[in-house]
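There is one chain below, alone, in structure tokens, taken in the form predicted on its own.
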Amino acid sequence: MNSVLDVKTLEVGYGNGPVVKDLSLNLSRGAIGCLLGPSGCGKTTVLRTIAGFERASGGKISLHGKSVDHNGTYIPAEKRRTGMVFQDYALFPHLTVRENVSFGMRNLPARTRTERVRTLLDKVGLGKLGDSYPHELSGGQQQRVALARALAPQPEILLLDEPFSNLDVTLRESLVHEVRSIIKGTGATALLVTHNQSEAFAMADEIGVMSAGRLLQWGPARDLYHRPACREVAEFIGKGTFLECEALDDSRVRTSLGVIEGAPVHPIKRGERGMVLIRPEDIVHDDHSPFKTVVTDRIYRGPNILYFLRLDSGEEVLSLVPSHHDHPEGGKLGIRVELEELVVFVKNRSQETGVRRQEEAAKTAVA
């Protein structure tokens, strides 16, 4: 593999403990990765410390195949050819969007700085502003002086710190594809750190999320919505509500709704007891069903319904209906499910031996 950022059982701690713990992930030359996850997980911190800002107490980070960071061999941050997008953006805001692009080309030769410069700026839509400065530009163009910035130096990855987050929800979600396209299309190969799923999926090749500092699974976003490596995958990634089961063999689990069939995501033996994934696209409107819900909330989306239901063993689903069907609270609806993937976590098995398995399944994905 053509590997860029390469960590292997990074540990970050300060006095009162470690932050980061046996956190592995691996990028390719120009993929974009993301580590997703709440505020306190310890995201930005393995940012900070890919990028040098932090030292690592345990583990190894390697760039280009460089070890950067691993049993006291430490490269320091301005060393380490890492572009940084600041979640502030960091402008100076004394210097014109030209003259804050080409900062950190200052050892290059006049020239060589003047057409990077003009290249980047019209990769960025910003080619007429070189004159203005930070304060006379919106936020969406401020977030592009920064990100021209970060890739002037033609770092070996770029490192991005929450890059939407100062942003309003309408201009975040044309950005985010601009701003995916502008990093595809200098090859860059980079990687973010955000709460925002939303902005993880149309961003990212491929996702970490991380919990309480642990990296519990590596992939690209369809494993992670559909084949999660472990519980608190699942609830996090998208909506979903978990029905109690039992595995009639393999590939089947008798639950309230009925015997439901599908891939086994997670190996399952007959006789075992444990909870199914059901996600609202796998609740299917069926006035024809035998399985009648009653309509307990609602959230109209436009093209289509959220709706909470609630079987007769008191157990809630979500359903996807088209905005068509219109069917009030308090009213029945009937639904049969349809999925590909049967995902089961199994009771009675041991805390350990769930965190063992989200820690092999981040080291796989990444081996």
Given for the second form:
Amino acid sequence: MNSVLDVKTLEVGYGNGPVVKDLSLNLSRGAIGCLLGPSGCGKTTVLRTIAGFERASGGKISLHGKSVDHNGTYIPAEKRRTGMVFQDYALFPHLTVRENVSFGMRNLPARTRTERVRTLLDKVGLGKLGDSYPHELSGGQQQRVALARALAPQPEILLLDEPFSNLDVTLRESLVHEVRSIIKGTGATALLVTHNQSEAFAMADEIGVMSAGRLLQWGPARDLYHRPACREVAEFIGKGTFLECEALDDSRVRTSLGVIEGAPVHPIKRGERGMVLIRPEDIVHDDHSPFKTVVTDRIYRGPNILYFLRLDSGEEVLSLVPSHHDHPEGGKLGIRVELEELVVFVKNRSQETGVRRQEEAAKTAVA
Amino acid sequence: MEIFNDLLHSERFRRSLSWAALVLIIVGLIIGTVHTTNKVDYIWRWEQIPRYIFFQETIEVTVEEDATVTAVERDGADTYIIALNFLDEEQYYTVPSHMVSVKTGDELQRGQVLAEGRRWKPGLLLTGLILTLEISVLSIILGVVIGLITGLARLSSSPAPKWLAIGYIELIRGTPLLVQIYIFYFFVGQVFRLSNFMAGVLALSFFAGAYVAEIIRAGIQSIHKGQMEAARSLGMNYPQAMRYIILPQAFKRILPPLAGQFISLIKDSSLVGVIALVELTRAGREIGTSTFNYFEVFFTVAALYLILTFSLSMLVQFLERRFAASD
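What would the structure be for the form predicted together with the partner chain, given that what you showed me was the form predicted on its own?
First the chain shown before, then all remaining chains and molecules of the complex.
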């Protein structure tokens, strides 16, 4: 039994509007998972339910093989051995950094506790600030105290609620990296909640995309980006546009940019019509291509430029190119499509298929 | 004209003007008071006031009948001398302890002087002040205990403590303190055989407790709920989290309104005079009725109350500054 967190068909909230519906996920020892979704999608509720601050109205949560919230059995938050890092850190303002960190280890002998506090503070790079009060620290330092405090009692699982959202962008990037290596260094299992894709990609081994209380897809970042289970995931993760298409066989579709070939992510049958996902990096500039487009807009981003290109059909695609390929707005550009995974969402088949397949995958993973 | 305008709008000029106005108003008030008292033909006799704070007692104890001392019992500043006359009747004499010159078995003769001299005794205003202080301190301590329990009960999610707390708070806040004091004296006091001192202290404690409860509730609610959750996720149960995380933070925030409540309580203690407790205000009234020095007496009473309340304010400010270290 290597699974630390196991959530099965979780439902939170009563009445006509459950906040979280039919959500299943599984984290094995040492893994960092992430729930990614727009604000209000229920991701924080999932985290709070796992921590024990909210109660599940259906389904089951197990921590380390022990059921903590299922059919009326409810283990209170303080007995779940979860470590939580809050969005606003929730450091105790009346205690020093050292007291904050040692707070969760009150049952340990004093010497072990002092030793562990020192090790942890060194690990998060705050060895000299043990006697400071939280308000004397910068945001990034406070964040690290919160992390040390949550890790101190050696929790079964570390839960992080939007831990970087209160930091400025430059600090965020370096800290995301640092926090990941601290967590990996302690071997802790962690579940993170964020609305920020790059944070999720940089921190997590496995990511779940949530929307309107449902988990749309659970898997490594690469799968979410290149093998999205449904249109919503495809639209939420990364940039990209859809082109109308008609299947020629099980690995080729015809579009207004010609025939596109690739390894199909979802099965297609000859003659089926649908939408094919085109990522900006799938568009290659080719002056000899028969397909000419017009630059309708461009965003200069330093190392590269994102072009908005209009096809003859009126459809639009995006193209990401190194910034020395400079084309003015209104200019003509020849392009062709080069992709590996062929992501086609067939019309009339509901998007639910993706979700259902994803859930089946989750179930087999658990079994 | 330009210069005049500039002067009028300069910050320094405006401030000086304001200071001048302040001095003028205070001088005016003093002159007005003196003038008014002259009009009502009041004769100020301030020299009579000190004796109500401290006075010199003349002591002269003489033996009334020949007797033999059978016991000398010391009780603080006073000592009781018990003697038997030839008919074996007991006689009692009270003598200041430092003046005792006889011991058990001594023969006393009629007309013998047991003690003679003078000693300082606290006057009515001072004993009143001390009683006010005793009542206030006890009521503040009890009031905080009641308020803390009620405040926590008020926040409970289970209906019994919550509604009991709400009922108690509304009952106390909705009735006059004077009526509550009468009820505690005549009803509760009779039922539980309380002294009028205990009845007064309890009435004030339950009165203050209701207000303290609301202050504490507001203080606890003002602490971000993340603090409670953080403590819970670190393995503390609800009472522990309250004790170590929420209450220390809440206490710091409620110190100013709590101080206000305590100051009110000191002033409200003047009402327990109605149940025969000679606290400061009642002492003032008694002196007034016998000497007609109402003006001086009540000015003094007011000043004594101010000393109490001002010291309390100072203490609270000191505490606030000390707690501010972790802000």
